[in-house]
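Heads up, the chain below is alone and in the form predicted alone; it's given as structure tokens.
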Amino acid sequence: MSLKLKRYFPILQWLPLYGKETLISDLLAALIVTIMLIPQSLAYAMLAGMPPEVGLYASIAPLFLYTIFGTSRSLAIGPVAVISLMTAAAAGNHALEGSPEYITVVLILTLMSGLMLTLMGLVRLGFLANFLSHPVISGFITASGLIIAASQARHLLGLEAEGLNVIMVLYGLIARIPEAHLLTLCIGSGTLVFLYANRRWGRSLLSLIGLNPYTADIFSKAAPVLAVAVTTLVTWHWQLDQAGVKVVGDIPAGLPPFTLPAFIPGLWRDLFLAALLISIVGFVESVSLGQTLAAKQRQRIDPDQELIALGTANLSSAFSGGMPVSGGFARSIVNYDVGAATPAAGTFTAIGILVAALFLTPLIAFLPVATLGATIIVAVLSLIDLPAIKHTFVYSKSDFAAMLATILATLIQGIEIGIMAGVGLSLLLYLYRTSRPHYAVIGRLPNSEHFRNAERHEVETDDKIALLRIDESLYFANSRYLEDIVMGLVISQPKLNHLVLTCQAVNLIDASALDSLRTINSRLKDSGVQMHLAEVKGPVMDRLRKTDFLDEMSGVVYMSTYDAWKVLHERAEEAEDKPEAELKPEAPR
């Protein structure tokens, strides 16, 4: 079987080795993840503004497809909080939540996301995710967690709240607190307290009553199911829906329907940016999580193949009445903890969700919406990473600026503006930093072949020789800055005869930088100073040899900084007025 076929169909790598022990591990993981996914899928469908059953539909076909195309053994695919929020924000700009037009928009978003991800994977564009820096992603997810929590507060209070941003929503809720529905508030706040207490102390308390740590962890993870069961039973028994408690209502039982997203060119054009952002954010989060779990298992995942896997999963969701899906953090961690051995655990989970869609939907008709709201709020608490904000501020003010801009723009202006602001500011800060690269005049550490910054260490220097280390590749944005640095150095050292640019950190010299080097060489000649290069990397030297710059250069290319220092320093000591012998440029090893 060809390696190329196995690359595009990773199932062919592990399925022939599938055995009884692996099957048991995958079945156990699937059972626990299914229990978690049922309430989560209902809740995230509601968060996306979709009927609850859509969450179940989005947890069936995508999992089958990921089993075939995915490379992570622990990643659990399905609806997730941040992607659901982004979906609601995008669809809400084009249709009224709950309307048939709204469902049409979500299906189109799902299809577009699937097409984009699959195409990006086929042409190996996984590197594009690198443009989302970790501070930007962290800030975006933190802001999204706050938005999600604020949006669900209305369900706990039994109120409706509208607003253009999270501040207006919270203001509207606070103003209407006296109108809160008491029974709904009791159910929602009670569920919230129970789930939060379970998250903080559940495992410890279960261990104290005699359960082993593994069993205690399993029961703790199943707490949302217990909350759903109890509140549903209470609402049904006392008919609280007739007293004003909002419930999920009848959910159609059956297989996911076949849906064909509409092709409306204008709408597709308007949704392009939103679909692209949903795709990239979902991919970055999935791959980051997948790589973390793979490293713990001494395995690896293929980011480009993950694009294809997520793309096909979203395509299948679009054609089966679902919504955009991605890798879920909590479910994936559970999948890993309970020993999922292969992506087949996802298939078994899908079968469990399919059984729920066929037979269990009548049991959740009396499920209070407030319970789902509390479930979402507790689930997104882990997204709000306040310590990361503090650590980023202490470590890097520029990264903190990008993170803060992302948080504020997301909270005030919305999802799309927030992430675009973060990415844009990150790129601008990168250009600014690299346009003014760090440089150092270096000298020799006594009795060694090592050179360090003359301002930080006691080193040997020579007023006739300047060793200038540029700690950045040379390109159009910093080429003029290099000219200024060099000429300032020449002016500050009147006795200077030789300038050596040490290039150990230079991985690229583009055409603009090459022109600047020509200019520097010409100006140094006019000043009676020879320009030399040292430690030029092979690929950079290969490109320089294709030009006539080395012939024009007044000095020599040295293999190492020590070679340059030794030759030039010895000559300076021998005779100040002796003409320097003409030397041919050397090639680096």
Contents of the next structure:
Protein chains: 2
Amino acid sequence: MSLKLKRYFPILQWLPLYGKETLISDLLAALIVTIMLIPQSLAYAMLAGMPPEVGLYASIAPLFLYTIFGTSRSLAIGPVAVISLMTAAAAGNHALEGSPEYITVVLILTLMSGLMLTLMGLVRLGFLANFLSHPVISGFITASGLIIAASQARHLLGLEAEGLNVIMVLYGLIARIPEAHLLTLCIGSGTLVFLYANRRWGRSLLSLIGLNPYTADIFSKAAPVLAVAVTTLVTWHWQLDQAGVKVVGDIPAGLPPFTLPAFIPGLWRDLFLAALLISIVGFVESVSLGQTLAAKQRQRIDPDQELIALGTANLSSAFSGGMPVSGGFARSIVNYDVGAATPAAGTFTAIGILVAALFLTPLIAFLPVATLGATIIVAVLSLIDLPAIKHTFVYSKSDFAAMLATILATLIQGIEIGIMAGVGLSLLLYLYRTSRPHYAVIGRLPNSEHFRNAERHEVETDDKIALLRIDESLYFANSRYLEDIVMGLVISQPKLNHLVLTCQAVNLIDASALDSLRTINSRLKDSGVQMHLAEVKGPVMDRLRKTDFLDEMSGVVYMSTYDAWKVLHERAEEAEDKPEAELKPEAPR
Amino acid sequence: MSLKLKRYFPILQWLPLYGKETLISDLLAALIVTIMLIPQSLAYAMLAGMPPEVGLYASIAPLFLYTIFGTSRSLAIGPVAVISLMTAAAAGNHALEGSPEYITVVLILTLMSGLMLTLMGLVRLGFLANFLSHPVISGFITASGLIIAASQARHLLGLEAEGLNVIMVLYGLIARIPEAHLLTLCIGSGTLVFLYANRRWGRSLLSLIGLNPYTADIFSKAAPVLAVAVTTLVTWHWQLDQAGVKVVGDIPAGLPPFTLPAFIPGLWRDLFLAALLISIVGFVESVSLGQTLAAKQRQRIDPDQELIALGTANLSSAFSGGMPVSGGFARSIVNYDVGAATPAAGTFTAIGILVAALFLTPLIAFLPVATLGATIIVAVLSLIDLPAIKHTFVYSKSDFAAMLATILATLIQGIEIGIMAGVGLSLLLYLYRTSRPHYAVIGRLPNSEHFRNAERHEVETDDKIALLRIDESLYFANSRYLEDIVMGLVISQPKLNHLVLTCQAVNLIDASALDSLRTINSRLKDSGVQMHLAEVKGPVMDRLRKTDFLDEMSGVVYMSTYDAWKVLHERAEEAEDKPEAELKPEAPR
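Next, give the form predicted together with another copy of the chain, keeping in mind that what was shown is the form predicted alone.
Once more the chain from above appears, this time first in line as the rest of the complex follows.
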């Protein structure tokens, strides 16, 4: 029972061992992450179409919950760019941004996503995430990065923008650049240039002026806070908001409110798919990040428990005026770098954000929206991974096709269609591939018991014996193709007496393939060719033994291809000496 | 050019060789098939909800076309039970049975199905049919048989029946048996008993009275014609139609009319899926039948050309007042049995049916509908394949699950959902299976170069070397699982120095799996374990060479598992003698 408790409440594993040293590490990490998280959470709330304070609320309760249920020491939970974008896309279909209905929809999405994640964790469906291939994820993230950057461009220009997809939005904005609000553009592009320069050269510059590389790194990561402070001060001092610079405005100070997401059956049904995609994408992103960080410390995370942790985090977000959350990339890396030792760092971060929500909100009333837009744009530029596209193209055309389909469908048709197109296409391409498997006629490598493709290697063969290696499990999608391959081979080798199917790569023979083997066996028998099997794997053999196929088969099952070759080749040579001899089939072993 | 012409017009292959002997065989086969086809085509037209003469029209032009384009010598084209049922289901969603709109919808379905099949043939999409696994087809056919039988029960009882699915229809009919029309019931059940008895004992009985088995078989197959003749005569003589026995009624005599299917964009869109399913099911049924019959004569049929042949047959049906057609089971077997030598037999059959349409229709005005219902019921009883269900259950639980899902979904939710549920579930089960592949730690079979599962066989192993055989292609759905397997293995073997991944069953390493191999390699390196590969197949190796993974990998690629074992095992033994010796990694071969 205690073991089970510890599995579902990982906090019980590390809390009893908690000491002063860990406390200091965790406090330091929390301080830095808090500073990073404040502008991020405001910005991502804006990206999701929500009031800025919602970003803060979503960075409090979920972090407490993750401390209790999470298994990663370094993962920092909160609003993240891609999930915020997906939230905005889904909610925008059902309500007008800024309306009370919009907030209702986002709370429902958060609740549903929390329920789905928790449920998937309890019934151990973590493996579902595996069906998102790396090229599809990478393509989706790249496309999302582009969409997010485009969606923020309007804040930098001080314009409104509309359009069916990102290409049309960008086109519309570029056409209207002359109408841009000049002061806003100055603040936005100034921040953009500063943040971008900091990202490229900040660390080296800070090292040059004498900071050690570690401190330089931390300071450089806190640059967005500096940008927020400076632009807020400037705007406040010269009252730029009066001159038309859009600012965040009054944010209510206080504890996160208690919110009860409405139960509206029709709306829940309509939001189902969006909530599911938000859940899966958030989970995949979070768990890959968690695994990468855990591997660096020789630790492991439990994907099913991570589902529960993310699920409860989202549930708490739904009841405390928040929005969907997940593990954030940049802040988790920082959390890891500065040495967070336990998930307690998350709780300390939550306390930091709580303090900010209680006392700091009046200070950011004059924060220009353009500053937040620039923060987001620089953050998502790192999501766009062009080298990955190139590598995938070189390595595998079908992976590249899935990636390209994901990118294009996401950009043109939107997020949900994009990710489903990617998953669908990658599955179809895999199925298509297995439906026309690679196969090889193999022969013996001289002086060995090893057999390889006769077209690639110098091998020994015998025109009375065909050793055929099928490089795929035999199942319904390729069973008819198998019949074609075998009959084609038999027609091409008129002297053939024995066909050996080498099954080293056959991991499954399903009912359709079994029917095909029966058909092949009886056709071969009619043509005077015996059919044998070799290297049939344990689980496959167990199944075949349940049928009468092994009795029906004209030949026998050999342990190895070499065994088959030895017996049949010798027999063929004997027959050559006494061509009149009757060959009796040997007894099955 | 001539070769290409012959491929698309197979008639050019056999017509030049046509002689007197073939003519006689074909004429005889055509005569018998015509006699069988007349009641069948009337019955299946009724099953499709169309006027009976449509069945005759659909058995004329399509047969001419198949003679020109078909590659099977024995396949007999025409209305078939399952396709007629699917047609009725699709058309019933858009029009009232018996209305002119209903006929319009069926003509559109026929045309669309013809276009789809022809197009699929031209772009060689015949392989698509492979995704219908045998258990799914068999489950679908069984369920269709039940639905058809249930749908005809009302004709035997002389009642109307309604219901959402077959179970409710049957329940409604059983509850109303007392209201049945007695005379109709007598004719229907009489015919049913006669036809059923004929099917079970007809041949033996006819042999007993002195007919040779071959003639007995032919006569027994013509029994439905006798039933039609007798019940028609009886009804006509006693004017049973006046007493409430429903009869076929006046059928216009004459040539098939020219019909032009209407182009109504919205309707075409709505019918798309139904037409596609009708096309695929018709093709799969027809091509499996054709392949079976061809194999018996050591001939082959060309699936892509069969698509074109079926497609043009359906196109001609759409323009000559017909309905969707396909290869019929019973009549193709008869065609084969009586020795049809070329597709010309089809043309002769078409002429026979044409004569019937011109001159025989007045004779069947008094044919009771109950007789046709009984004919259909007895015909479809042979579709219900209970032994196949049992065999599948014993052989493979996942194939059985797909079959059961198909049967239940077809019975409860209807034909289209049924077949899609079956295909979807069988694909998902396959994907799930490959996402958690079987794997084995293998060892050397004593005195051989063959390596097998250490848990199943008595093999030689070494606690410094793990030989891991993964029994599946490595792709996105299982790449994370692979990481788990390897890391689990490393943790369980503390003395481990070398891990060899034996890739005999790995037919693909996609981009996601490559990322996982990189991760595994670097984690193993951190744990002081070298990673090697063995038996990497040609196509997989070609791809890996395009990347820098082979340089990055801590170990090397061995040709065979035995090579890896020889080198590493010897080195391990040397190291045991001189425990201080530094082991250098060898150069890649």
